[in-house]
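One chain is shown next in structure tokens, namely the form predicted on its own.
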Amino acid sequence: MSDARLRRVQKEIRDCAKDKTSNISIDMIDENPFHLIGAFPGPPDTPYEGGYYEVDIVIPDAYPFQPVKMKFITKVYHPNVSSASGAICLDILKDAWSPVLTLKSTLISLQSLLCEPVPNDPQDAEVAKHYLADRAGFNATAKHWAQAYAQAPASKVKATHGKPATDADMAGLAEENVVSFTDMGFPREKVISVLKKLNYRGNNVSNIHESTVLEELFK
């Protein structure tokens, strides 16, 4: 099995290198064919456009009869990717895996996942809540992350104002909402943490009474 696994992985790496149209790359880590880095550009017409995303790939002993293990190395703001660990919620990495899938096709599926989030089956519940409550705010935050972590170019809006993204921007929060509580004397870091937890964004702000926020801040 190990020889067959090695031959298959080596062939997949070669085939991917020959394909100049997909913009998918796969490289070994420390010459280990069973520990790889995959990479692809952010899909166009999404908040991830212009970014470059790297994925850690571990080939299990029973590959291709067991799914590969993948997680994002590049930080991504997305409902189906953990903001903290890069863990991915995608069916083909679990029970929908098939031996006919390849490393390249799986990376293409990850690229497609950036186009079409599945917020009702999230890996990161806080990001999923943001996506559902305030799509425009979510897109803006995802763009900030793409610029900060994936080398995406700054947007025209950012260039016009000439200001880098703030910690509130990176959390998907309106600055005025953060300031309204920091002006009460609460530490900015704690305010941002609580507002993120409560999904104090977009239309959802009107559904959360100030006393609820204060109760969390006083804990």
Given for the second form:
Amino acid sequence: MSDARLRRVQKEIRDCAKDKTSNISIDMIDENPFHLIGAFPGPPDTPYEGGYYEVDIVIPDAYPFQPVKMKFITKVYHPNVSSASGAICLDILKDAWSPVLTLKSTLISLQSLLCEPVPNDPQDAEVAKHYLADRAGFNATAKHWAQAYAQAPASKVKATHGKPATDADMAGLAEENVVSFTDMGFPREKVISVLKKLNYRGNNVSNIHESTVLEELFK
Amino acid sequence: MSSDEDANDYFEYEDDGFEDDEMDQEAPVKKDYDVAYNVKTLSQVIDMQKKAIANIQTVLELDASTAAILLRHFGWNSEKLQEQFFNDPSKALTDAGLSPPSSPSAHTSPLLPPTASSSTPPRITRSSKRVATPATTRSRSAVSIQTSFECPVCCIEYPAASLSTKTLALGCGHRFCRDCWVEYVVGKIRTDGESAKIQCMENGCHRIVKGSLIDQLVDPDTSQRYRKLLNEAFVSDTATLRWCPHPGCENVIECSQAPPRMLNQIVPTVTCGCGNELCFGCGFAASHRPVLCKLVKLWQKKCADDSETANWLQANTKECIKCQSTIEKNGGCNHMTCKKCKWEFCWVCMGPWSEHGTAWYQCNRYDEKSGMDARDSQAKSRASLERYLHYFNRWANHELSAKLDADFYKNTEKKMEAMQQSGNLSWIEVQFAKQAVDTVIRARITLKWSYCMAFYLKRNNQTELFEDNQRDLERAVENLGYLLEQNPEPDSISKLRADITNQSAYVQKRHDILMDDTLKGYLERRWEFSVDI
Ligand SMILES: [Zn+2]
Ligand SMILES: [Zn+2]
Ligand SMILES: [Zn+2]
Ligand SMILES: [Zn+2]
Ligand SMILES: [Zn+2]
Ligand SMILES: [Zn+2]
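Got the form predicted on its own; could you also share the form predicted in complex with its partner chain?
After this comes the whole thing, all chains and molecules, with the earlier chain placed first.
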């Protein structure tokens, strides 16, 4: 049935190219109709606004009876997207897939996932905890990422201090918290990874005890 | 009632002539903490399904496939299904992924081509009837027969004339071509291992594809696979059934006395018809008595998480603390003697064996005092790791001994042969040694799990008594193991035989005391654990 697969994918690519209203694009990599790149703009009124997001698309042999494989190429700060690999946690990419879903409809679902994160079913646990503990801080970090990785214009990013994003900003941490531990002599990289892991956000909104941080730092 | 889907083709298995009563022998209940259970063969399980479906078929006046889908939705609880169905049939059907019986023609699949087995011609549903179907608002699915149709999955266009033979819709009205249905259903069965819950291809449509339709769509091999998956689903969806986990065994255990809520006070160990034990509560493929299922699970997770730290303990070799030569453990006995310097010591704690054979055998009990004076958090976590390692070490040691069981039997057999020759004993007369090995192995399994138990027990008087019993069994087993490793000399065979027989009986007694007391302790709520159970 690979004929059906090819016919379906070619039709989908054609239909998507014809449709100028959706802002969604699907393009082949190296003339291979089964390895594609999808792209869409970040949805308005979200931290992703102004960014442009590319998605790696692999069409499995049993498509459309098995779900298409998608992951973000553009780095995204989002509870349902791995901040490291771009892997996506979305039901229609797994058991909720239906053969009538298309590449375009799936990309639209990704776009709406950016509008409405599902932090209770996270792909990236640290990001999800950040989202739940400190929404404003999460939004700021997601904007920093949009600017750094998705070409969102700088003017749209209301950074808290107007300077270019630091490693603490990108990790979603407050500079003064990072400094308070580096001042004790711990390496900055280690402090950032420990504070992220412990969800030491904002003005320590999760009330993490200093000894807990130290215990992790000593490990 | 839907008529076009064959009601009697649901099961293709021949009755194999088993009478239920012949096979369903209730295992005699021995103790308060034992559960009653039946061992069922695969064909008996299939029969159970058949009967449940036939019963619902009659009571609710439905076809077999519909009855089966309803039963699966209600977890094979016939009473609950009947209650809900009489209350609100439409809701029961809709919830289960079927359409209400008020529009019978809607949940048929009239557009199948005639098959060899079916003598009735396919009925064509007039498009006007589709208006009444509860589902689709999507116009592309609610096609009229006068126009051609493009299958939304494969994008092939079908002329109006071929609609009835080449395309098909379930009761929900979502139409797709037959080829796509076949590929979809085959993929669901063969790739995803789905059976009872294969839904319509339309996004968000929960309509279930009936078994009778699946049989018409797929090849015989896939159909057989489908039936097998249905059986598996039947067992896993029925709370009172569990597959025997032992490789090659297809038996199913039926037990109604071990529902999940009881598992904080019983350990429902059962013996399958294949001769192996399993836990009905959690499916563990051996006895894990006297430990509760939940603690076994916690323990296994902990062991997996801490495996790297604990790995060195499982090593098969250790160094003699006196002469540093490498000592390999080659039997289950913990009484080690260094070949080089003849130092006798305990394999588990490396302490001198002289302290073990006598009254102050303390190898089983962790000395909590050493952890008491831990002040800072680092020392505390080290102390808690040490405590864990104490119990893990002893647990793992018995696990390791179990891996050497085959050697143990082989060595004993050699000795039994030697005894037959040099001691002039008959084959029957040397069987005591094999029985003693059986006793040791059984006791070691119990001892193994007793360390998991002790790890989670809170420190109190009851726990002290538990550890006293554990220590007594441990010591008895060691002594018996030691006797079994002795080389039978011609002049001492009869004494050795008497010693082994007596010690074997003593081990059995200590084993039963530990087991009885611990299992009764659950029913009497005597045990307090450091975790929630
Ligand atoms: Zn098709
Ligand atoms: Zn449907
Ligand atoms: Zn079995
Ligand atoms: Zn169990
Ligand atoms: Zn030595
Ligand atoms: Zn010892």
